[in-house]
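Take a look at this single chain in structure tokens; it is the form predicted alone.
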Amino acid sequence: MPEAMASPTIKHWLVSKLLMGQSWRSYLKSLLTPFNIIAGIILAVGLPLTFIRFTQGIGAVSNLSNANPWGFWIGVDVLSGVALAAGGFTTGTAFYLFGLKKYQPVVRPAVLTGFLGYFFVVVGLCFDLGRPWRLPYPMLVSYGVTSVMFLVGWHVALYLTVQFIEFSPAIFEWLGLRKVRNWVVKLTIGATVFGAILSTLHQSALGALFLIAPTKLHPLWYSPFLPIFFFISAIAGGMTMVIFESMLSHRIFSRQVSPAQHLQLQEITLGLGKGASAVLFTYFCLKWIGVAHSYSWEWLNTPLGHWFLLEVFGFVLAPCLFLFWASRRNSVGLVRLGAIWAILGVILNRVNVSMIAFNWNQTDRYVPRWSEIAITITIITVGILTFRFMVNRMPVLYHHPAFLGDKNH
């Protein structure tokens, strides 16, 4: 009699949580979308190249060598990846540490960006690295306390482990496992405070790690204020992504989202514009300080000196003064255009700091190949694919009815 039972629960289940109350046939039917068919392509040609790259070596599907270890994964999968998942970290500190209520409708969606992000940037590690299986060599077997890689690498898989349990409440209310929701909730100010003390140390890292390079890295880019700059860039690519996520998540999901939240979330925008717009003078005043240090003025006329002052000027100053301009006017649609500007800045600054301005002097030149730039596309839509499915089925964007009288709603 209970086995008998427990198949017509498992089914239940099954239709609630992950079908959403469809029968199979009507939930593949509802996968026929224009999305779908473009990630399944996206797909189709980057898992072949996952199996090759895992069956036959790194070299099988990269231009990477021993001269050029660090390429488009290094710049694009975890350099930018950390920096844009910044943005949980920038929400949580707002909402949960300094009392800045009214960014509660983007905390979740922020600190489950940021929680994929990070996994995803982890993933993206595993297809750079030489020998995957040995990625918690460093935390579990040699402990290389002086090793800047040993911090980044422990730092990393505590913020991912923090970044859980704090979207781990959003699983519990869809789960309807209300005490260890409660549980769980008890620990979200311990688990920010922890968090932003270890995004404060691995995002500045990441730039110290090139501290080891002067020789290597071009002296426009290298300064004794790289784990600053990291930092401060990070802090606003981090809010500038939560504008972006926002911007689309409310326009995708629209349907989880009432009036009044859209016009919340304008306000929001607004608020986050101003910030980034702050920051981003910080960032762009301390480049001219790093500059000044370094005495690097004399490779500006040359022709990464002039790459150098466009990324500056055009994609630091530009959009900061972009984003002042249009929270001025109050115009959210200018304050997202300048948003993506700013993302771009910040892709940019890490692909020049580790790939185009990196063994800047060298004849053998680094350039990705084709494969390397899909695989990072197939990491991208698996994210994006991961990111609406928990969205679809989880209290992200609203408020689950059943926990609306309990703390942290």
Second form
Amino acid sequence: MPEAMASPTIKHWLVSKLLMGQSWRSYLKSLLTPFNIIAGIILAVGLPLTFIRFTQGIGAVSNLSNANPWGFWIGVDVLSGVALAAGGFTTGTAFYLFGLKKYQPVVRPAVLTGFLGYFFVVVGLCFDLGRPWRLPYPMLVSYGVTSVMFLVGWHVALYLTVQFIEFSPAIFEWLGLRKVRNWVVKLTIGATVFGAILSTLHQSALGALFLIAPTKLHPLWYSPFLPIFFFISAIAGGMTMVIFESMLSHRIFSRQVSPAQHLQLQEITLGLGKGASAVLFTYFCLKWIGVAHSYSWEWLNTPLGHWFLLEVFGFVLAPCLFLFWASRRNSVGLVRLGAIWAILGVILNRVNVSMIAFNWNQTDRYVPRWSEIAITITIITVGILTFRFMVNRMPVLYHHPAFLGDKNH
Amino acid sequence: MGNINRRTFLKFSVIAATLGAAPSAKSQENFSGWPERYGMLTDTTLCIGLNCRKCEEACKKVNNLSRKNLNLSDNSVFEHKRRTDPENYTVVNRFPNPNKPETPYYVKKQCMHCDEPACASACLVKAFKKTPEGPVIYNKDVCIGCRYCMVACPFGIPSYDYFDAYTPQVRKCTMCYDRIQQGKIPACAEICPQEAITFGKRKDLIALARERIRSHPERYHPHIFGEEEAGGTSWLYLTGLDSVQLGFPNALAKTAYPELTRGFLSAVPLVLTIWPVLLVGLYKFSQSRQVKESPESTQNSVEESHAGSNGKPDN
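Switch from the form predicted alone to the form predicted together with its partner chain and give that structure.
Full complex below, order starting with the chain above.
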């Protein structure tokens, strides 16, 4: 054991910061929970698959092919992941820039969700990229400035940094580094402005990626407005994800939140529900302007046309109206239900654009292999474990008592 | 094609490449392609397909591709449509001829070597390059393997080494760029016993194709596929049927593929310049409003709500 070698201060630091003041034995014992056992089983499947992926190639674990170069990892891990991680930028902008002070309690958890969301998007991308160790190449080696992907690459890298800066005060509070904390806090407004710009551009750029495939993407989904569709739906996805994530956090970490905060969260949930409803309505209208602009009405009465109608009515307009109705009724529970509905709608859209409506006219269609889905579930699990690790240790859901008097931006 | 011609051309291309920055930057606007570029003309009415596929064999030979699954006398390969893959940079497919069922058409498929390639405009590390000589070539040393080029290519040509964990590459026809530089012609054009594939300056090939259509209107569909499709390609096709009946992509626009994302990319600087001002303006506005409302109570209320919470950590 390292205890014998480590100086008492380091040992004390480790115990208080990492084990939350418990002994090794009681800490390990506290880990034996049903959730952790499930997580352990997931990792027991996912880690060997990861090994196979990085020793035998992408083809050994996936159904990706020459005809279908992008699949589940791009559609779910990357496209849906980035859209749903937009909560950090939407709440940050609402609170710091628009001055909507009531959202203050959800800003830090949302920024953490956003940061970890993007981080694990990049982890997921590393499974999909042929040579992931060349990830910095577009920044350092060769610049393909005519590529929308170049913009995505740069922006995700920059935005990851910005979100780290936005979240870092929590880390410095945890470590008790007041000077650094108070210095980095001064960057908050700048980081929020920069983050909003980067988010606008890369959220829309993910939609713009498909502008180059007019013959491959079904006419009901292909539109010159794809960048705007992706941007607006990401705002709705981000807001509803904050509703969903804060609901889970307040349940799982209930010991960290006071009754007053619970009440506050209800107000916030209702406000976010109303906002998300408005954004979804805008998105719904835009989708139809897209159909009108491309004049693709004739496609509506085809099998994929019905699928499009299901997406737009069943997973955009329906959650929109449901959220509106639920927030008017002041029903927090129903707003949360509507948020989950809207989140599924955003994922459905990304899956449609990247998989179901893509190569729709080809004979060689893509269906994900179980191992692709298992790897995605593994990445999400590791993401949740990391989130829990940080929330258990850092002042995310509550204010650090020693920093109450310090400025927050 | 005489040697002198080629040498003069190569000299020209070197000069053009050195001074190249200007014309290639202009390519964003009205660049109609490198004037002396080479091309290939496949006359699908001449290809015999059955028991031949010599072009596939020659291609494998010059590109050092595995010949394990190659059996030229096995005609069952024509029973389904094949696509290009890491072992086959070119494949010949069979299509029924509704006018003369006993003589189906055979169509050789490979990279079209677009004048303004979708793959090159899509690549975030500039791994693809349209050479002044015509071929679109790939640089494996910068490729990160995102496969956006494969999403972008309207002809479905680039393929990937999905079973190579450490050095996977995008694979496609190079139009024998190395051989062209050595003064040779592409292997498939050299081997073709039917002379169905002609190598030459693209503008000469277009003239040749027009001449064939004019002198044999009964033989040819009156259209040179590739002359304008996707902004024009170096590889051209003469066909006896409409190209869609021969497996070419449907509804292919004449606009060059880089055009499709140009609008979005030109909006980027606007967002970069307008949003900071707008957002900081909003920030200042929201601040001034709060100060006017109640200079201190806002600040206090935020803090009170948290001071009030006995949010203690579990540790």
